Every structure is written in C-alpha cells, then in structure tokens.
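Read the single chain below, which is given as structure tokens and is the form predicted alone.
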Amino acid sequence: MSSRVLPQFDLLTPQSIPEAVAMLAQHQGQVSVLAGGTDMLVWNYIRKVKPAYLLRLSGLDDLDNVNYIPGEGLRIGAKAKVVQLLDNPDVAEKFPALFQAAETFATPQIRNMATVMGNVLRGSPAGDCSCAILALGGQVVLQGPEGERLVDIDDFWVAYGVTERKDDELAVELRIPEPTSTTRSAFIRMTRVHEDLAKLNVAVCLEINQNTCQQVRISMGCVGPILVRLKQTEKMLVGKQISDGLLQQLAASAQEEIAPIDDQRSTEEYRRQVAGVILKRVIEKAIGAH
C-alpha cells in the first residue's frame, strides 16, 4: 500500500457546534478536523499523524462566511474558502493585505477549497494568509466544554505546528478589527514559482496620519519556526516620517531582528539578504495605494 494513503479512521459528521465539540471532548486527542483538506495528506504523510477519526464540518452551515461588519470588523467562519476572501468587495478594499494574500495563495483550485482557518491552524511560517492577519491583528475564537474562548493572534502560534487550540475545542470564526481612514496595509510573497510555498512573505499594517507612521504591525514568515512580528523594527518607524533614509534602517534593522535557516526553499543568507528589501517594498506598497 502507498504511503502516501490515509490510514483507516471514523468519520464524525457533526450537525451544530455543541455537537462537534462534544465529539472532540469524549475522544480528545485522537480526532482531526476536516473543513478544505487540502493539506491534510500532506500533514499526515510528513508528520505521521494517524487520527483514529476524522470530524467533518460539512453539516455547519453557519460557518461558512466572510461578513464585514460596519464598527467591527471583518468576520471569517471556519469553513470559508480562501476564495471567498477575493469574492469579497469588503476585503479588497478595507483588508488589502488579506486579499493580496489570497490572491496569491497556491493555485484556483486549492484557493476554491482550502480554508483561511485551515491556513491559521496549519501553524506553519509559510502561511500566507496567516501571515497577512498577523500584521492586520485580531483573534481566534475558539468553542469548548467551557463555552467560547478568544485568543489573540499574537498568542495563537506556539510552535511549528502547534497552536493555543486545545484537542477538545474547536476553532469557529476569525475575526480582524475595523480599520481606520488612516489604516494602510500590504502582503508580498516570495516564492520559486507561484504555485510554491513562500520562501519568504511580508505583511504590513500602519496607521499613517500626513506621511508620519502612529502605530504599525510588521509580519514576516519563513524566518524562524513560526511567523514572527519584528518588534524592534516597529519601534523605529512608530512616530516618524516615511523616508528612503528611514527605509533603508529598517531594512537593516529587519535583517538582525529575523532567525532564518536553510532548507530545501532557500538559504539563510538569502532569507537574510532579501528580507530588507522586501520590507521596504511591502510598505512602499502599502503607503503608495493612497
């Protein structure tokens, strides 16, 4: 038998979300949940995962959407199809980062089944989508045995792989705060061709009042075991006027603040070479749509 073939298991197909987690309550540890599955074979092949079952979200007809909500913000349902995120007017014109990032995301036919929560869950650097909410912020909200929990996506990444999800909770809804007049953002990627996984991507949030920065968030993947904002460059561009001079020290400030390595995408040098640059162009393209 292939190696590459899922290994037997039981299929759980919850009808309501006090159901679903029920069913990951009694059998704690043993379940994977299976909303897009695009990258499930894959995990399970590279990481030997052998769930005794399988949870499909398929009968939760309440979490497929991307709803912008006026004063809130934008909401995310757990089975949404990166797609949907380019199907949204609300997207592309308040969370321009989000929806560069989707646009980019693998090929038509992944983007038209893989979910934006899956992207979250997976916890892995080169997400793209992931990487785009980290600089734009918001939370995870999580329903368990103790009702609904939110995590911050800040918190929410533990380890390659590993996230703040307990086994018997499910994730049901991201959502990502209102954005201001002022608010600018922007995601490039970097990969060998455009189907590949990143070997490098930037995202970009700053509030920009007449040319000076007020805050700003800075994301960046594949440069350490998860995706990290870069906090020290922050703190140099909070307060200041956007300049080439100020561009080229964040550039250089980002080369210090990352930890890459070398694996079968790229080079640590490289990583380390090209981060700056990149920097400096995601900001230009975020300040430069206005």
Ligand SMILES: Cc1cc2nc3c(=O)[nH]c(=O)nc-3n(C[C@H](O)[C@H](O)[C@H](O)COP(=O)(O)OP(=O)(O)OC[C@H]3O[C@@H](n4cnc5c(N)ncnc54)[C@H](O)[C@@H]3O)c2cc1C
Contents of the next structure:
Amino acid sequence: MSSRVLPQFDLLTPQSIPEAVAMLAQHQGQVSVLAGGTDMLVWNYIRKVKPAYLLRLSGLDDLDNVNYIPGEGLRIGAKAKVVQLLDNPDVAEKFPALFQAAETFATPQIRNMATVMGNVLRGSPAGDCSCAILALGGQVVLQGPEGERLVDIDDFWVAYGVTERKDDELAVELRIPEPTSTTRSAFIRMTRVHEDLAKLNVAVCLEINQNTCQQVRISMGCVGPILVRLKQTEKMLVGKQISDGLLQQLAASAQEEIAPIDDQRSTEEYRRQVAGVILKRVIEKAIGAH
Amino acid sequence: MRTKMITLCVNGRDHRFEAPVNRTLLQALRDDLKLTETKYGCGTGECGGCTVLMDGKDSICSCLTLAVEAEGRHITTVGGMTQDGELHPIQIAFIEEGAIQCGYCTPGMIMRTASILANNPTPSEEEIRRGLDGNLCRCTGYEKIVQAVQRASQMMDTTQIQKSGGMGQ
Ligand SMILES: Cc1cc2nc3c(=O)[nH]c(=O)nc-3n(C[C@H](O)[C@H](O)[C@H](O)COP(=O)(O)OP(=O)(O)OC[C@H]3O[C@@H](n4cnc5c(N)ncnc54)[C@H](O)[C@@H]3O)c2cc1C
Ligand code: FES
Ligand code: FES
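Requested next: the structure of the form predicted in complex with the named molecule (the form predicted alone having been shown above).
Below is the entire complex, every chain and molecule, led by the chain shown above.
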C-alpha cells in the first residue's frame, strides 16, 4: 500500500564522483543513493526507509553507457537503464542470460527507468539482472574516499538487502568478463503473473566443448536470503557429457542444495519441486537443445 | 520543508515554479501545473496510468520520478498530443476503435502507444501486446486497445515520426 506523498528528504546533487563520495562520507548513514528510483521511491512511499538525504546521480557524467570492449568484456555504467541491455546487439549475442533477464524484467516503463546497477545494489534474492550477472561472473566497481575497489560478484551480497558496499562508497560500474567461442548462457524466471517479481529464477553460464561441460556457473534466486550459486551441482557437471540422465541427477542435486522458504509468492515445497525442473530447462536453453 | 525552483518543459511550454523537493513529476503535473489529464492509479509503477513521454520517445511512470529529475527534458502528456484543437491520429484511432470505456487508463495508454510507435512505427500484434504490458485497463479487455494501436500505426505517416525524432512537441 502506497501513501500518495513521499516523506520529507533533502536532495544532494553532486557534479562529480569525488564530490558524491565526499557527500556520502559527510552524511554517512543518513543518505541513500537514488538511481532510477523504482525501488528507492517505492520504499519511501511505504516508509520502509526514511533517509534524510537522497543523493541523485543526475549530475554525474560518463556513467550512462553499456559498452562491450573486445578482449575485456561488458562494462555497465551505474546510470545505464535496463532497456539499454535490450538495445545493445552485443548483449544479445554475447551475454544471452543478461539479455533474457532484461527481456522479462518488469514493464517497458520500468525498464526505461530502472538501472542495472540498482538491481544489484538492492540486494534482493529475486533480482533478475542480478541473477544473470551472478551466473556470468563479474565485478562491481566501487569508489570510496580511498579510491577504487573491485568486489567480485560472488562476494557482493552478504545478507538480504545487504551488500559489500560501505556507506561512503558509490557503485560506478559493473564488469562482466569476455565470453569465449564456447561460452553459452541462459536465464529463466517463473512468476505468478507476468509483471510480478520472480518466485524462482535461474541462470547458467557454461563452457561447452563437443557436448562436454568444461566449466559452469549456476545461480538461483528466491531460494534463500541472497542469490546463490549451486556449487555442488556445478561440480557434478564439470567434465561430463550432457545427457538426459545427468540432467536428472543435477535436478535432484539442486533440490538438495537450496534452502527456500514460504512467502507471499510461493512455498518452500513448490520451490524445491520446480527448482530441479527449471535448472534442466535453463541448461537445455543455454546449449540450444530445445 | 525544503523547496526548490523547478523548470519543467511540458507540451512545449516552460513552467517555472517552486515546489518541495520530494514532489513527484505526477504531483507537479497535476497539483502545481493543474494538468490533470495524467492519472494516479497505484503510485508504485504497476498500472501505467501516470505514463508520460520523455523527449518524444521514452515512456516513464511519473509517479516514480521526482519532478527535479525531469528538468531539462521534454515532457509530453496526452494534453500535448492535441495540436490547435486537432486530435492526434492515436487519439482518433482510440475513439474510432471504441478503445475507451471509463477512460481512466486512456491517457497512459495513449502515451505508451506514442512511445511504442515512436520506437517502432509498424509493430506486430505481439509487439503491441508486449508493449502494453505496463498499462492496466479494468474495462476494455484490451482487444480494442490493441486494434486502436494497429489502426494508429496505419494512419500515421511513419517517415514523419522518424524525422521529427519522436511524438509530441
Ligand atoms: C512495477 C515494478 C516492477 C518491477 N519488476 C522487477 C522485475 O521484474 N525484476 C527485478 O529484478 N526487479 C523488478 N523491480 C524492482 C526494481 O525495478 C529493480 O530492482 C531496479 O533494477 C532497481 O534499479 P533503480 O535504478 O530503480 O534503483 P533505485 O531504486 O534507485 O535504487 C535501488 C537500490 O540500489 C542503491 N543504489 C542504486 N544505484 C547505486 C549506486 N550507483 N551506488 C550505490 N547504491 C546504489 C539504492 O540506494 C537503493 O538501495 C520492479 C519494480 C517495480 C516498481
Ligand atoms: S500511478 Fe504510476 S504506475 Fe500506477
Ligand atoms: S477504459 Fe476503464 S480502465 Fe481502461
């Protein structure tokens, strides 16, 4: 339920990244970063948060782009919107899991407003772009008073809604490594109704050579307080030929590895049941078996 | 309460006014500028009733946008689609197809349609349906709205849309 009026706050509009970091340091704990606002303003409406200051990104240049750099990978600026993933042919071709996450994400209006970075910083286990990025691997670039640091996406989420970012740091860029000619990836999500948040989402990124899996990262959402990698299940896949029998074993392993709960969008039992099925489907989707 | 002088360019006209910094674009349009054609439905980005066009192309939810964030952009509301008393082809198409019942969703639907057609002048039925994902209608059952978008696409001179870089002013 939304109150029609936002609570009172003050706005900070830094004109450079160092100025933004200085403002975050000065008002530590009292300031929230405002990107697209599709989470932040909703939380303000429902008074889930009541920051004294919102720090806008509008005055900051050079954070708008989604760039593919051959030999390095994908760079997503902190102000890049989800729609920009759909408009970029390199994302569709080289990072299908991320493209597919953007395709199912919210509504056209929200995709024009929401940033990819906001999805990662929000730290929700249901984040669709976040789920794809965890499978693809990568880093979050943070700028703080001591300069820049890179945090691996595997270590970035620490608890529900909590990330490695410190209060005086601004997230400036997402980096996703260059795929090889044998990299395949895919994303699937399940929802109650189309525009709802996921009740389960899954992404996979594999290195496949002659139907043998050489490396794999599997991420699943809505099965714990943060997005998780299914590392035991990954191990069962490495070095193996992908077959129906193996996919069955992986499905069973995924069911064991997750720790879902009952909530408003689904139940523990249901999530466990379908986790194995959607894992099989996402692997088949990635390798183009169906 | 902190306030700020804000300049918003709406339907080709600049408006300068003082507003609290927590004003949403939707409140600024409705309450400060008295342009009440843009509707409040849910306030949380889900219904599309508050959809406006930015810079002739991008549709956004004005309920989840701070007014200050819209400074320097060209905002078009459904009121700006009508020029010199002449209805826009999209408006005519909605009327002729009977795509309006209570009309509450219509301003948002028209602006979303403007965005769909500005980005893709000849959308398929599938693209229209996907394109209207973020706009809820409690009355029509959507069939006639989809037909109206198809009709508008046929009525409009597509080269003109592309040349002018979008819709509205
Ligand atoms: C109607 C609706 C539908 C939605 N559907 C989906 C969906 O299908 N899938 C999905 O995953 N999500 C969905 N969401 C949630 C939301 O749109 C996403 O999480 C979005 O990516 C958030 O990005 P934003 O730019 O709006 O972030 P904001 O709301 O501006 O910020 C989100 C969080 O990130 C922090 N933050 C943002 N940028 C930075 C930065 N540069 N440095 C430090 N902190 C930062 C903010 O402080 C805040 O805590 C939906 C939301 C709505 C309203
Ligand atoms: S009022 Fe903005 S989307 Fe419903
Ligand atoms: S005509 Fe009534 S909500 Fe669409």
